[in-house]
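Only one chain is shown below, in structure tokens, and it's the form predicted on its own.
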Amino acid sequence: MEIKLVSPFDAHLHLRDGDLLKTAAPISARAFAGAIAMPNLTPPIASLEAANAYKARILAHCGEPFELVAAIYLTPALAARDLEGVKIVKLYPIGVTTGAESGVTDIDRYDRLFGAMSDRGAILSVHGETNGEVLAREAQFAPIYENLAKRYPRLKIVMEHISSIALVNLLDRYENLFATITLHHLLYTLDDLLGGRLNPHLFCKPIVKTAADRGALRKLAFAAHPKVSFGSDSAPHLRAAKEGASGAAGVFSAPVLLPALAELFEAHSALGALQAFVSDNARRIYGVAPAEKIVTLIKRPTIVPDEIGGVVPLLAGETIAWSLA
């Protein structure tokens, strides 16, 4: 048995820089036709010039054609005049995740910028969490999403890596709200992270939540909801950074994404929705047109390596029922 996917697109990808970039870029380029690269480096990718330079560094390690969109980090220095050629602006509330030290403290100060983005058709991508109690952070951000959606009805807003019922319920209330969903939020709950022994390689932000939250996400994904696209949020950290006294947030899922998604969708009789979830919806929502790339998955077990380039991948040491051809 095999599945042929046309031009899979990862709408939320962290590729890092330096040695980690050399490890991560070819893995994603092999399985996907393109991706949106997140800008939370140190220093952040905060201008079109920096984004183009970062894009060139990524593509130098891909080894094959790869349609890449490099998002711009929202900082106080970003102005309407800087939006020429910019497709995606990423909003990080300050301190909520890796690389958010330069994030936003007062969203209202960007009124003119958001208006200009609406006029230009630029997309606002948002890591929607507060700094409150960890399981409630995403739900606490819901009123901010609602305020943005109401104030800027022509601004396309993407709620990144949604993980809670609160944001699932918000999705269809506003025409200009969209969302991405990760593999790890479809697979795991808080019990998998720390119900038995702590598994630092499942620690991410937003944190995996309850079975009810996961069920709501699965309902969207298995129906290929037209306002939802797949965004892996794959985020490599070296083993020492994950397993140390202060474990870094991020799940390195890139090496297993499509086989693991095929296994999950097959188990829930939803393989017919996989093409739209991993490709068609993103191409329509973001207006991207990567070159046609047929990625074939074969029903053949594969054992996930324990480590790749010093990074522990998702499902390390486990067997997946599907493989990339």
The other form holds:
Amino acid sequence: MEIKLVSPFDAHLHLRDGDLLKTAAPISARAFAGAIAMPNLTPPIASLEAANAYKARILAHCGEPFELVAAIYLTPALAARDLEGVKIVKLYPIGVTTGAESGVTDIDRYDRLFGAMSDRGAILSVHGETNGEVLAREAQFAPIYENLAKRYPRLKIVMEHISSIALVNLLDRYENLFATITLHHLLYTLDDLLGGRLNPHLFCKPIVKTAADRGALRKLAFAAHPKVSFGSDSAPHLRAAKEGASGAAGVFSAPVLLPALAELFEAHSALGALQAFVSDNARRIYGVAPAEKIVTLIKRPTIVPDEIGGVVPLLAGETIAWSLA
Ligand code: NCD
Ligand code: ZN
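Can I get the form predicted together with N-carbamoyl-L-aspartate (NCD) as well, since the one above is the form predicted on its own?
Now the complete complex, all chains and molecules, led by this one.
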């Protein structure tokens, strides 16, 4: 049995820099036609110039054509006049995740910028969590999404890596709200992370939640809801950074994404929705047009390596029923 996917696109990807980039870039470029690269490096990718330089560094390691959009990190320095050529601006509330140290403290001060982004059709991508109680952070952010959606009705706002019913419920309430969903939030709940022995390799922001939350996400994904793109949020950290006494947030899912999605969608009789979920929706929502790339998945087991370039991938050591041809 075979599935052919046309130009899979990863709408939320951390590729890092330096040695980790060398590891991560070819893995995504092999399986995907393109991606949106997240800007949370140190220092952040906070201007078009920095984004173009980062894109060139990424492409140098891809080994094949890869349609890249590098998101720009929203800092107080970003002004309306800097938006020329910018497609996506990423908003991190300060301190909410890896690399969010330069994030936003006061969303209201960006009124002019968001107005200008609306005029230019630039997309606002948001890590929608507060600094509140860990399980409530997304729900607490919901009113902030609502305010943004109402105040800037022409601004396309992407609720990144949604993980809870609270945000699923917002999606259809505002025309200008969109979302990405990861593989790990479709696969796991808190029980997998810490219900038995602690699995630091499932620790990410936003944290995986309850079975009910996961069920709501699955419903969107298996129906390829037209306002939802697949965004892996694959975020490699070296093993030592994940397994130490203070574990970094981020799941390195890039090596397993399409086979694991095929396995999950097949198990839920949803393979018919996979093409729209991993490609068509993103191409439409973001207006990206990667060169056509046919990626074939075969029903043949993949054994996931224990470690890749010093990073433990998602599903390490496990077998997935599907493989990349
Ligand atoms: C991401 C990372 O490591 O860059 N970590 C994560 O837990 N998802 C940042 C992010 O997207 O929150
Ligand atoms: Zn991310």
